[in-house]
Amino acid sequence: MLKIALDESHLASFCDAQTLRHMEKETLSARETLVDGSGEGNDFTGWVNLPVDYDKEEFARIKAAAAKIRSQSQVLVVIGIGGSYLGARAAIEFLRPGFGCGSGSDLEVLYAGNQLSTAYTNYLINHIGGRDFSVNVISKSGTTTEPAIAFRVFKDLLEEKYGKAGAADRIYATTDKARGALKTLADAEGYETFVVPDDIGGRYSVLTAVGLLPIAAAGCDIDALMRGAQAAREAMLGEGFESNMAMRYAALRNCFYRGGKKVEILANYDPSLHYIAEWWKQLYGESEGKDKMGIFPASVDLTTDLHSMGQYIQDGERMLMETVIDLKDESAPIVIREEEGDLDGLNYLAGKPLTFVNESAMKGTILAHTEGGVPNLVITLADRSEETLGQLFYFFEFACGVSGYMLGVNPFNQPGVESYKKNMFMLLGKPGYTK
């Protein structure tokens, strides 16, 4: 049973039933192309069957390594960029929200190698301080500039603190199964290794060791995460167009795109969803933004951004579509109390829970944006659990593959990403790179 749902009730006349019916055949064809592996990029579709066809031996090693990390460290530094860390961070901050300890458990998960800031790196080192820590470095090649530099820094810190052998016992490398700079180093130094599969690109890799090791180390239930993905896979592969939320999401966003809606905003009303949006932006941006086409993925954190971006969404250029993630809040209620004098004018809310106020803000905003010319879809999450998150991850991945094929692009390559690297390497003086 799915614990996520797609609400299309706010679409008004943006994409009527007749238009959507005309897109049904096209959407079904795109799903067939994805599932049977007949489209461009088909050598990177291993994620489609991953929830039922994953390496069970490695999965057990992931859980054992996570237990070891938690037993010997107070901090885990996850080194990676893009798909090598966004999925894990999205999951951890959704499932273990809180202050101070980023994972909400006795192990703090921190991130490096996702930028080149000297200040950030120094702050991170100082924050770790004298605490025991381990490192999970994630890179298929081992030569990507940002994580490779960060790994040099933190490997040196580990070796200074624990010695070479002690450091090797605290380094976990998620990389290519057979070759590459990181695999070569890991084999030489004796790091425990996990595999970045050849047939799964980075932005689709959250349910591989890339995401699972940090998620498990943070104390999350990766068995339940995979069960959720399995349930979503069964639904996405088995249900017809009328009830298949992934196909309908893909069809609707392409319908809006053809009608001039070039930007999709993913909105949330809970701060723990911020990195879900960051993960989603990479997934859809890298998958669809090519050949001078594609829906631009953006995000807002509401109600916060209603006081900044809200004006543009309401009254700016009508190139926007909006998808809202509605997390049903099961937190301990905070009830608004009555105050004598009512100076802030809020006594009319006395006795109401904060959840009610947040839900009302969401419903009112959806209505306002829809009336302002922005079509709104709502993805409802029944609860904050690993099973629900596994379903959400798989839903977005499957819909992305279908949507990309409907758009007419290869959803699994990213040729444009290499352009900035060539210029950067030239400016850095890397051998072989000249004007």
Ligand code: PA5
Second form
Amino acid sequence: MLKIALDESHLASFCDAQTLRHMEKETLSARETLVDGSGEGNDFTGWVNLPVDYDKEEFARIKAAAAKIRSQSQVLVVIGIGGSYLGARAAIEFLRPGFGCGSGSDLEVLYAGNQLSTAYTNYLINHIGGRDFSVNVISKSGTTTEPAIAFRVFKDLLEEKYGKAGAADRIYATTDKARGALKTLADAEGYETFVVPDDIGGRYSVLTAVGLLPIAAAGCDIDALMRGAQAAREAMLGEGFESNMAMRYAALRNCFYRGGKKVEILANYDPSLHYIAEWWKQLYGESEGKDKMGIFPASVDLTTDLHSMGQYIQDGERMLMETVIDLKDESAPIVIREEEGDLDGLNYLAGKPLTFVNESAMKGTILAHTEGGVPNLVITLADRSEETLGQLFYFFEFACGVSGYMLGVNPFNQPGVESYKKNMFMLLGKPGYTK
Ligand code: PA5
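For comparison with the form predicted alone, please write out the form predicted together with the ligand.
Starting with the chain above, the whole complex follows.
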């Protein structure tokens, strides 16, 4: 039984039952293409069976390394960009929400190498201060500019603080098993290494060492995360169209797209879901946005953005579809108390928990947006747990593969990402890049 579900009761007339039924064959065929590996990009579908077919020896090493990081350090700096950092950050911010270390964790996870800002790098170094820290540098290619530069900076800091051997004992490199500059460096310096499998691209890699090491170091249960992914895999591969939430999500968003809804907004009502949306945007944006096609993935944090983006969603150009992630909030209740005089006019809510107000805002917004011409899908999460998150990750990945094949693109390449790099390398004077 899955702890995530898809609620299709807010489609209004944007995709009727008959149209959806007509898409069943096409959706099933896209799933077959994905699962039997007969489609374009089939050499990057290792993630489909990953929840049951992963390297158990490496998994045990990940847990041991995470325990070592927690015993040696108060801070872990995760260096990576795109698919080499978003999954870990999404998981950690969801599972360990809060300020600073987040609840239930005594290790603070910080992120570097996901941009090129000098100010941010200085701020990060100052924030670590005199605390003990370790580094997990993650890059499949081993040559990406942003993490490579950040790694030079933090490697120097570690070596200054702990000496060369002491630094090497605190550096963990996650990269290709045999190739690339990072692999060469890691072997030469004696860093412990973890592998990004050849057949898994960055944006599908959260359940490999790429995501698992930082997630485990943050104190999260990666066995439960994998169990969740296993349950989702079983459901997504086994269930028919009527009950298969990945296939229905893929079919519905393609149905909306064909009806002129070119932008999908992923909405949440809890700030801890912000980075899930960032991860999702990369997954869907890089997988589908090509050959001059594809749904543009956007996101909003609500109710915050109702006060900034709400006007457009309700009333702007009608090119939007919306998918809401509804997390059942189990945290300690905050109950609104009665106040004498009722000067702020809130006594009508006295005795009601804040959760009730948030849920009412969500229900009211879904209704308003649907009536305003934005079809809504709702993905419910039964709780904030590793198992539920494992299901959500796998669900989104599987639906993305199916959806990409329905759209007619290769969901596993990203040729467009290279263009900015060529220009940047030329401007930086990298050997081999000329005007
Ligand atoms: O999904 C992808 O392939 C990208 O987002 C990469 O993960 C990102 O560009 C980082 O690449 P690398 O891991 O090679 O440093």
